[in-house]
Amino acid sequence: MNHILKSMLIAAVLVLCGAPCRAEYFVKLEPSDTEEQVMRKAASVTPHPRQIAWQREEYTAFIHFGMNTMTNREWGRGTEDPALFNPGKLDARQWAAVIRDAGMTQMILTAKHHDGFCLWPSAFTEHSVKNSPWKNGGGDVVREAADAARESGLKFGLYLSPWDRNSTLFGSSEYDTYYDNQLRELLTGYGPVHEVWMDGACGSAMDPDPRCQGVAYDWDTIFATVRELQPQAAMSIYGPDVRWIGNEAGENPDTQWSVLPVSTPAGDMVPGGRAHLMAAAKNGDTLRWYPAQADTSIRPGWFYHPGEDYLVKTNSQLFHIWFNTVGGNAQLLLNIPPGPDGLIHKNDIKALKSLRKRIDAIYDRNFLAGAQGEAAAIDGDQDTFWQGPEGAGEISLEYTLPAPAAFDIAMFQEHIASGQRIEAFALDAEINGRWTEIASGTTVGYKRFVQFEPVTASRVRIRFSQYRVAPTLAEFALFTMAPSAEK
């Protein structure tokens, strides 16, 4: 399913900061700004607490489930009979257990997809579970998912497609009220909602449905409703808090900035560098904190299809996606679609368990634990941090390990509450009495992994060669890569 159509690549995302709005969340550039002034302004942009909380979730789950699951489609037509919806074994607690055991931290449910079929008994349409045979019309998938998520210690999020192929109101001004009414049902009836995921499908003339021509969603009202009812919720993809990474394959560019001009097209893969910001300054643009989310599916499709039971992504594929998104200043949202019976397939579960085992093996031992050096950057606390001096040229940090160790992965984390500052860094190891560069990178942001050929050393050094203002480091760790096992 193509969540974000190509039109998003040229559509600017609207901004609503909510009230009160702190100045550092949005910083105005001026055509007269020098490069140094632009870089200092960029470094002064900081995330809202809801964005920090969202980023720390790191690895979350999408549950695509609904009428399409029953009809074996990706995009429904909106004319499907509610009688088709009857998942006889539906168990949201199984979903939550699978997600929790995979190491994920949140479940986002497709409460309504483009076909307009509602997984809750909406008072504003007859096209919902209340007219299905499932539980004799008395069921509520959203309720079961929300309760199961919280019982398992997961956060809960919702997807409500703005496109509704069933509603006769779609494309009219009355539809804005209809959508807002359904959004209010979801945001007031199911407890805390931590993310509202907004698809941009049918938002431009490039979409296939004739009724998409000239459609413009009332984003201002949508954003205001979320801020009013669930102010802690991050609004993703077509919202002001989180942006789409630009593809549905889980691919992440090597350089990932979270501070962007407001005019940056949604889905732009490589924004935020010096040239981009200087061009934005000439236009008098405004900077904001806008982190990236990588959404992809464990299968080729977003909804369950029996023909894909043996096309679940391999351990190597999933690990590559996790390593390069979570370890590349992005959040990973991995889709796990339950089948028509209402259960997640055993092949998906097996793949997730294998990935969890490999991730755990990396984090199992940090060779910098107990090392000598700046303690604030190796204490396991993201809220404590080291900060370098201003205007000092290349800045370095040295650490002495408790004992010589073999390692091939380094993890870096900036203190993002202080902004994103690092533009280039390198890692050295003392080998045979001499410092040898073993890895380098550009941006760090929330979290950055770098992999290199295995080395054995007892002393390491980080060098910050380019930064916007004095760099910060909240966490630094050294690990060893877990073996690749397709099991």
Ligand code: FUL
Contents of the next structure:
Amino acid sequence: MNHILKSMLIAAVLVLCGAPCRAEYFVKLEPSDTEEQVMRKAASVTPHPRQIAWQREEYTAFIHFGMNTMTNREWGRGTEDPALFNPGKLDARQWAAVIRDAGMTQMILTAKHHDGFCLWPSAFTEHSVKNSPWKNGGGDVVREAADAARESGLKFGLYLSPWDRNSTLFGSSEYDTYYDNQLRELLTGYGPVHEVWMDGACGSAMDPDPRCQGVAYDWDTIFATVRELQPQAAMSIYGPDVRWIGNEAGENPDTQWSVLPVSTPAGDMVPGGRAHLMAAAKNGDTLRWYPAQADTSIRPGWFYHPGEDYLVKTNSQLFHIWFNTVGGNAQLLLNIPPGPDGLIHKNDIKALKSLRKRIDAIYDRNFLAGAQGEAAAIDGDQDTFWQGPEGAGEISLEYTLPAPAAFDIAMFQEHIASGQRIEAFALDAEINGRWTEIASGTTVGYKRFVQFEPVTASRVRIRFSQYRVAPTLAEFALFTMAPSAEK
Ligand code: FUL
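Condition change, the form predicted alone to the form predicted in complex with ligand FUL:
Whole complex next, starting from this chain.
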């Protein structure tokens, strides 16, 4: 990922929030704003409904598949012969079943990676499946994947690399039309699309492309096309709806804000706290809702390489990533690359299944079910919520469990449709008649897990010690961590 395009994006984002554009999606700061005014403005920034729907997907799948799968490369050169593409056993239903059984809810396919080879028979290039031996040139991987996803109840998304090493038009203004034509093919021919993933990579020191120098994509047109044809689709990474977390390792910072100044570069690990927003106000910046997505691969590479069959991430690694991203106000986009035969390898399937077991074991029993206390925050309904009084200093919420229980994980969810407001919280348990702090944290956002030493208690108390205007809580749950199922 590189950052060549960030300044253009910032400009484009301001003109394109989708129609209708509600004021709360973009809130202007003024250099004269006091800290209280800045916090009030920050608390008023809310997500667009498509961003809420996107965030609720929580754990989704990337499928990196294409010419690189055949040539055992990460970045193809664009000169590969389509004759090399022949995934004999390709079965997108297997992909969809693996993804669904893993507990993921969406599949994003690399319709075109940087090498420019199209997994659908695009009318705008010869560099595609139509000139491959696969199904005698009559196949369409995008169609098979989109159909399989829908049949399995998964949402579907597409990756269309702006960088195209095959196209002779790349780097010229005609390329903008070429890209837009391809985007239109994908967004009109395959049913509903829920995410469009636009990568920022263009060459590297190890693998340069001179045409990347000063390359400028027509983001305004790209964004407008997506909004026109698939208004529910979230545009990610170089899009205005979802930002890159800043690394490809699934590492999520402990404090994760979704309300950020528009000048924040798409791939920066940003603080988003008071000092950051006050500095933004001094520059007259504008705030918007820009949630984080953590993309990482189950293997070292994004594409399948036979040499990595025994380097699939372990259960502990995957669990750590899942817990800290999904439970850290980020969405996890985990890549599972099918092999040259067109199937997901058994080692990846095994790893996904053992992660699923561990996730299910956590959610299996919520010790707060049936507890006494503010019901809206423990009713399992993310749309009902508790809201504290405004600016009342430390606020606490107390719950009495139906029976004493042993637990070591707490889950909190803010009502993000009302904004992101919690800046610092703590959890206390009544142990031997005394309130004892067992965990604390900073941001909550869509979902926050905290893990602590196991305690046995029947009364718990959440304290909100710092927040913007007034905290909200849509869900609060107590779970226990299952024993590690290390492979
Ligand atoms: C990067 C690309 O260069 C990789 O090949 C991969 O697609 C990853 C998700 O994004 O920037």
